[in-house]
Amino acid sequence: MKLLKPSKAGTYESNDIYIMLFPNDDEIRIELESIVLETYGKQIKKVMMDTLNDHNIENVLVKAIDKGALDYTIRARVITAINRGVSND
């Protein structure tokens, strides 16, 4: 599935993550800014990548600003951004 337009989800609040998805010509690329990057950066990226793969999203640039979100929040924000980006609304 292909992203039709840029989309976003989340907030900059504590324990949340702000996700921005952009159509991309290449493969999936993730740019992550996080207050816990050294400790949990790999896990955060894995959750985002797994969620994109579960929804068959290809060729997307993900920009994320994390404020300590848990896995289920990251997943929910990515899914919301996907739904907004594939919609024709």
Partner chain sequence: MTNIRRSMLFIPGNNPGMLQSADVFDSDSVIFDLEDSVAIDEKASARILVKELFSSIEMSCERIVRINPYDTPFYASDIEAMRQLDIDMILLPKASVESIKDLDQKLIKTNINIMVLIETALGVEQVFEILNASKRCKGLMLGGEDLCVDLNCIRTKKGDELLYARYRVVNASKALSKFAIDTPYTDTFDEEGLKNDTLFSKSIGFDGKASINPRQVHCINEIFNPTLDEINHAKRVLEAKEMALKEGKGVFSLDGKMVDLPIIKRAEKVIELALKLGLMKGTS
The other form holds:
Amino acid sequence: MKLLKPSKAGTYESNDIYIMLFPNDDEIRIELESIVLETYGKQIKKVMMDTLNDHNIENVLVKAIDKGALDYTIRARVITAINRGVSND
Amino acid sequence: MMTIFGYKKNYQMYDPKKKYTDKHIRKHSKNNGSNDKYRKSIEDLLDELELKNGMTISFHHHLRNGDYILNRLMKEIAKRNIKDIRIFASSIFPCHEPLVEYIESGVVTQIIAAFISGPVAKTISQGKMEKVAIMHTHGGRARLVESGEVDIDVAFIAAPTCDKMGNITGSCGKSACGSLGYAVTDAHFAKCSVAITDHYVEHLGSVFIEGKYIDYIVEMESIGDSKGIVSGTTQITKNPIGLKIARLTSDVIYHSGYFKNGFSFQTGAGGTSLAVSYYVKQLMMKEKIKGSFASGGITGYLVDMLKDGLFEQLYDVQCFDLEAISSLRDNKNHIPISASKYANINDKCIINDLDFVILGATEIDLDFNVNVTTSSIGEIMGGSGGHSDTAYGANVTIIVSQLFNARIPVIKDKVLCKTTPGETVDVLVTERGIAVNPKRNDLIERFKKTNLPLKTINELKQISDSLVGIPDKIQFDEKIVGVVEYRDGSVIDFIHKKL
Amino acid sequence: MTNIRRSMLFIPGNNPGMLQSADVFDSDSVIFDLEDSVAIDEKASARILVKELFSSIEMSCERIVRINPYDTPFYASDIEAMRQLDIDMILLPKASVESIKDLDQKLIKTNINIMVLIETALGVEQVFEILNASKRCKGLMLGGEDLCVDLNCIRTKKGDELLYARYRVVNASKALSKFAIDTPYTDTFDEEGLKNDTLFSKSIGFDGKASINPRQVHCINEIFNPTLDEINHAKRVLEAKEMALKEGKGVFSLDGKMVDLPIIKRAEKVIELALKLGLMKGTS
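Any chance you could show the form predicted together with its partner chain after that form predicted on its own?
Okay, now the whole complex, with that chain kicking things off.
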């Protein structure tokens, strides 16, 4: 699937993550800010990467501001942003 | 024994089976004949004092994050080109950010404190201070001074109201802060004690620190920002998880066997701790139980309980809000105490009579060791304060914490920094269950007969791990930036520089 | 899942902090809300979040999802997402005979039950038919706020305006052996008011009460718990029954009052509840 336009999902609330997706030239790049970067940064990126792969998304730049979201929230917010970015309405 | 720059060579490592108590209590001796203590300005005073490189100066933290004194004095001292200053402050707060510059330039080479937060803490964690920071407890501070291990050259005492004789009270004045518990020992033992006030009066009736211990008096426009000194009214938490933990904690207290007439109680001013007071109050009224005393940092909540006759006395080492300040002034059963009387291992201290203490934790490990000194990534952001003192003294030490919040878990295999040893911690209360230290079989047996959600600390950790995942290991440099001293003066842990 | 439903706590469906802690507040059932607590633009977002939550985190409470009403564009997608999940019930807002039949159809080949929210004047009048329209339907909740809008009256703390609806829905649900949950008490700071309102709910036959804030759960549970006196009395009734059986007596009395079948049944219910709730510790 191709991301057609920039999209976003999530909030800046504690335990949530704010995700922005931008169309990018054929590669996935992740820029992550997180309050738990040192302890969970790798895991957060992995969850985002896996979710993008599950949805066959290849051409995105992900900018994420994490406020301590658990994996299920990260997945949900990425999926929501994908759904919003791949549709034309 | 490893040698640490800026720390004594003959230090002892913490041993739960031993308590190192000092035998030599230094007697107070003071050259104080002068009736002419008033100096026109800080500049005049500093001209007169023989400031020298390598000296130790002390401060107390009752003005908390509103304190103007430390920054003002350091500015003047730095101007005079004095170097290698050792700051012996009961606590360092974010408002002391200007210290960072002096640490980096070598004006300040060491800090000794019970609690360090904000930019100064960060600077120390980055390894920028020349000598190691020494982090003691509130009781440990009094011990250090009385034993002569820390010799204070000049004690600068923030005095909300001071009279011509040098008598000091914290009860009135525009910067009123209530109890001056942490300053008392400094005044008694420093080679020279200076009262700095913004409310200079002819004569004071009731005093917290007697004028005979004060050598100089200086006026300043303002010694602190009242907004930073006290909070208005401290509020109990609205966070439903905090409330759940507080309610469970009151259940633990109820079923512990120590909840009976004459019991004593201490809790902090955090939102969850206040909520514990709220539920304990309900419980006391319902069961018609009256306590003997509450101690430590005092809030309006405890003041109300004193007024309602639920406690006979409040022993106050520090006031947290305006209600506490006015109660300390007006109620004879609300008693100011010194840090020594509060928690000094060499004193007959109040905390040894405590039944319950409710404490927080940044981390707790499977052996119940607690960290309140560093953050979960190992940066200094606090310190014991009275944490390990009260945990030692109380019959039931209860740690209250969310199992995790914003993906930061509280239970670790091993704490990054040991502030309070596990053998002095009895119960951990989280929103998902209660863990009792296995050495307290008496409590476990009691709780088994109730509906309390008992789990082992390993079980709680498994729940936490399954939700937040296991955090990556934090990387540290070999360099030691801080020594954590237990209340008896032994070394309980080292703080390393962050990579 | 037990059939104990003293408390049902609403948790906003788009709030991760609340969702992941939904089961720590001791509420017997939790209602994960996709309807009123979620902004129109975030309906899909909440649906995905709740779905991911259930796919990865186990909950120790009964799991109920409140979907959006039948006449909204979100209704069908909500059901489509929820039918794949391991949840216990769907709460259907603004329930009518037509909408519950439709929902029942859409849940074919799942184990998901239905609970209806009675919150319109028509819904109150048709409550028996609604409850009876689906075998999946296990009970109802009364929705006082929306009902008052429909009735064009002011919702008061005392709640006289809801009296008719309360009695009627309880009667209908009991007639069909289904459960009935009372409307939440909306002033979350008024503990005394909550207590009185809940005592009333219990007194007229409701099985439990909804809550909109975790703070309310403890109070509600306490009230719906059998009291120590009730438990002790029930024990004595059952002991007396045992004795009577041994002695071959058909009829017996306790404290001078004849004990008949309804009293025995009631006692058994109290003991069953007390056992499940762990309330037997410390009884005489």
